[in-house]
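The chain below stands alone and is given as structure tokens, in the form predicted on its own.
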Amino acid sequence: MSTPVALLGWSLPAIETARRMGRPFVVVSFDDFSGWAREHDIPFVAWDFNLWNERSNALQLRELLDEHGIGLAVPLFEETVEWAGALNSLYRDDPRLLNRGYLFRNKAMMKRKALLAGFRVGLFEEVHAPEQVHSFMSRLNEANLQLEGEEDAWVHLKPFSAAGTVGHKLLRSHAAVDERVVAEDFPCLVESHLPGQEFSCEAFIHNGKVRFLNITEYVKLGYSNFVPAGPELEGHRARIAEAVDRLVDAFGIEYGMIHPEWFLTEDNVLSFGEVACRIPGGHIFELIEKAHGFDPIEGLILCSDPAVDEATLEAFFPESEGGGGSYAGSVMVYPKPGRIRELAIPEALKEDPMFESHTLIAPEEHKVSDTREGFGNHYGTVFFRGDDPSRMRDLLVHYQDADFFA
């Protein structure tokens, strides 16, 4: 019998996958989902991932999960990574798994580990006040041999443990520090701007070995991407794969998956951005399934289980990691500031042969603020599919700036 698994976080696709696999499971998530779970006969344990104290910790959660015979925890969202690390450290009697959970959740710790492992990273610091952000920017200016009147070095301000672009602020000047940085941002990480094309990898790992490596091409961070990457980026697969292997070894990853982000310059310098240990955002798993023809959630569950054998893994993952000639892409739609009254899908989009579907819904009339932090909330996603990566890239560039609301 397969090891019963705890799915940490509420995800209908993950629930459906576990059921289809016939894998015994229980969902661990906030109590808000308990009613829906009971109604649909979903094994469920209510848990507040935001609390960690003497009465709410991995030992207490394990006691609840023991009633379901659980022997494995799989994190689905950023906020569940250290909980999975804590639980799996108990199930496998390996305290380092908890430390790795913390490593994936703390960006400063993560970058120090990558630096010690020999990866190229940007300059970074932990800061606690706006004055320290100003000082960091000034030191970057000095390091860049800045002349008076030239623009300041760009600084990225990021929370230590938030997912994706949440709380991310790009500060292009000392004036921007004064205008945009607030007390609630601290403590946080600041880092120098890394040049080059940003992209991500999705590496499925079992027994310390990468079993499948997808490369996702970012057209615009937080807006659009496609899978697999175009031939220009895929042409660097060998050195990207070597970097991912080194990352797996350096971070001591044995099971599951990682989602590292990298930067590649025009002169082929590869820099480490950051790495997550959970399902990626930006609909990447959906795109992987369309382009590569396998369910990546099933791949995640299989790779998270030390008991899964080699034959099962070899039969599951495709032989060609670079895809079979089909590309899947998506654009996350953010409304432009101002009053919106209705959904307005461009006719050219509906008639385009690479257009596949969209999840946009006609909104009630309201005003979109022009003072949003980051990108704000996206209102839906447009999906594309085809065999021409250049045209895919052009379509994503075009529609990420289109106005879908009148």
The other form holds:
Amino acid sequence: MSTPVALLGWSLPAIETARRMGRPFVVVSFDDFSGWAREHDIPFVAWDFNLWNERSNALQLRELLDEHGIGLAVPLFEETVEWAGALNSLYRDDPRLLNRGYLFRNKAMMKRKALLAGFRVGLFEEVHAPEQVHSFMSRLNEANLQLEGEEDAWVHLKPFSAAGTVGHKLLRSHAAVDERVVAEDFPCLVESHLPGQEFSCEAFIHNGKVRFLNITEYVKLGYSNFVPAGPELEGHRARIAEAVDRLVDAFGIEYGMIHPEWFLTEDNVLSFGEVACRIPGGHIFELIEKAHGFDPIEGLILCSDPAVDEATLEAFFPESEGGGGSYAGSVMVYPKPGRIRELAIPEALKEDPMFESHTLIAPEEHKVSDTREGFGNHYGTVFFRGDDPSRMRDLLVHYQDADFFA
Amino acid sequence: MVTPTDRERLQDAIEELDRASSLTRPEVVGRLLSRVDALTDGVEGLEHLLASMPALVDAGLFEGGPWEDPGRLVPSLVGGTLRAGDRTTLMEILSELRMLALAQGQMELKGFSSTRARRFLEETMVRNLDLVFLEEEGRGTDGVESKIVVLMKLLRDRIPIASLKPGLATEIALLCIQRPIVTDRALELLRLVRDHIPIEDRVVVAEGLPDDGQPEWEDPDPDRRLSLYLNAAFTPSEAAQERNADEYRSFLEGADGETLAREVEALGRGMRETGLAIAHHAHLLRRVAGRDDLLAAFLGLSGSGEAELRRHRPFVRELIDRAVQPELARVCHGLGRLLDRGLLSQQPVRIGLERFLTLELHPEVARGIEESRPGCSMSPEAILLADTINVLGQPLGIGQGKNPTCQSARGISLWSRHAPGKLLNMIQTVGRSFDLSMRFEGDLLKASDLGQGLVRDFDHDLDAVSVVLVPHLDRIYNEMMRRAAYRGEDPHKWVNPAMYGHWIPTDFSSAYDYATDSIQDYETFLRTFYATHHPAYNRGHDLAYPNPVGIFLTAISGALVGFHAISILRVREVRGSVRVFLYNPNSEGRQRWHADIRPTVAGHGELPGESSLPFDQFASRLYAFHFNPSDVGEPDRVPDEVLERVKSMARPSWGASYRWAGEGLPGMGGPAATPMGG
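Complement to the form predicted on its own: the form predicted together with the partner chain:
Below is the entire complex, every chain and molecule, led by the chain shown above.
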């Protein structure tokens, strides 16, 4: 019988997958979900991932999980990564696993680690006050030999430990620093803007070896992407795979899945952006399932379990990592500022042969504010499928700006 | 056009749905609906969905949602759901396609036969005839309506319009037999039938409505049944058929006595049989206003009505002159009923009505009335006078429309029957001042000083008296309820007598105990009700005044959905079974109270506007009533098995939402609502 697994974070698809796999599991998440879990017969342990003290730590959580015979923890969301690290440190008696958890949770630490491993990264700094952001921008300007009247260097401001684009601010000038940076942002990371085509990888790792490497092409960060990447990016697969292998070695990752983001410049230089160790955003797992035909959550659980044998992995992941010629893409819809009354799906979309489905629902009438930080909340997602990656790209670009509301 | 990709994608979506468990089904269904969207834009797409219906149902499309059990769907609600837009519209369309698949035998569901599915679709089309003919009416070119047009095309292809005729005839008969004051819905339905459904005109034998338990729609010939109403509403006489309203007026001006008598006979009969009147009726009434015999014949007056007419001849002419206009011809029927009630001989009524002749309306009141009859050229004063006549003539024809104001509508109906002078006074007070005051336990409550009532977006599709009064009554009622709250007993105990009048009996019994939020001593409650209202246990006496009571409304599933205010009018034995006859302000006496508890409006000796239910069924919905302690008959004689029968209807239904005293935990959890509103 396989080791009972603790799924850290509330995810219905993950619960469904665990049930389908017939693997014993328990869901660990905030107490808010306990009623629902009871109602649907879901084994559940209530836990506040935001609370860490002498009475709320991994040892206590382990005790609760022991009742369910748990021997393995899988992180699903950003805030559960160090808890999974801590639990797995205990289960495998390897304290470094916890530190590795922290590594994923601190963007400055992770970049230093990447730099030490020989990756190209942007210039970055940990900052504690707005003046430091100004100084950082000024030093970048200096390094760029900025002349009077020329534009300032772009600076990205990111929280140390938030997922994806949460709290991300792109500052294009000193004026923007004054306007948009607030006391609550600190401490945080600032870094120089990296040029190039952005993409992510989803690497499923077992026993220190990458078992499946998906490349996701970003059309617009935070809005749209598709799987697998188009031929231009897939053409660099060898280079990318080599970089992922090096990252896995340098970070000492043995089991699970990582989701690094990279930039590829026109002169084929690869820069490291950041890496996460949880279910990626942007519906990437759903796109992987559509394009590659396997359930990536199942892949994640299998790869997280040292006891899973080679044959199982061999049989599970598809041969071709670049997909079978079918592409799956999605674009997240953000409403335009102004008044919203109803849903108005463009006719052309419904009739497009590559349109697959959408999750937009009719809103209650309301006003959309035009002062959004990060990317705000998206209102739903439109999914596409087809065998033409360049048309996919065009569609994603087009519908990223289309208006779905009246 | 349905492309191979469309087919493939729908197939993928069905497979995805099939794999999903209840955890992710809502999300997966949402995405499937986004594919269904394009398919519902054309008949070919619908056909494809229809063919896929067995697979969709097997994959769990309807599982866990409001459409899950076709047996619990209600045809009259389909139209509203179809119009709701977005996913709701799409699910409703799919629900109709499932019915069609069942009706055509493409699939089977246990406990839901193909005949039943077919009947559901027919009734849906009957109850939503406006949607069936959207395209013919020049609508449905875009948005949700265009999808409805496509759905109706498919349904009409499979269910011939002619097969709707029996259902339509029954629907129209049942609507009219309730004699609502506002007849617009019945007239609109008839217009759709006239314009779009070929009906063979049959000679209608004058037969009235014999109260023998055999309603006239038992006539097996739907064309003949429909003709009765179509003729009354559109072609009441040969002369009226050939002329529009203006031409008919000119025709009447030159008509001799014999012609007038013939028209009076024809138009009067149609109006009496259906309660419907059109502009032609108003012209004829004005024309014969000076002739007592013709007037009496036209209005269909009883002996006492005729005496009343002769006694108040000049005033009746004055009323006709002021209030009877072609644009609001429904007053023709109301006036006759007013005279039959002999109300003009009651001094407060005659004086009250006389004062209407010089009433100047407050601008806000005038605006409200104008909003309720858009495009009407009559003065708001004339509209109000006409509907005042209607309200006095047809106390059981008053409805609350779509407003949650059953209490106020019930009040107007009660006053019309038992305190018409007081009602007229209230109408005038509000009409002049746009304000109303009532006393409650020594304090004066002024509507304009009070906060909002139950109603938010006031539905103006009401008679003008309700339009004028209800917003004020609603606020006062709400304030009384607020003041009477937290006394450990149902506030209606104090509010009803204060609101409606002091003829309401002083004692009060409620099944629901406010102090403990539970059902207390249900058996005593029932025994008291039987001993005060059931002729076998109350020493056989009758109700002197209507009893304003509260009932539990439950969904088809039996679950409690809310509380409703109605009046018990009388209790009678009909063909060996004791029935409660009641007034339901809901504008539709056929409102279902439960899957198996369906009040009837005809067939058991119901008077126009009454509904009736077997006594036991009624008792099983009751939660509060007034009674006079000296009227309590023999509670101990009520047999245990009768009470058990009532309990067995109540307990699993609304009873599941409450804790029952002495029985520990609540039946189904969730806080039960506090009885109020309607």
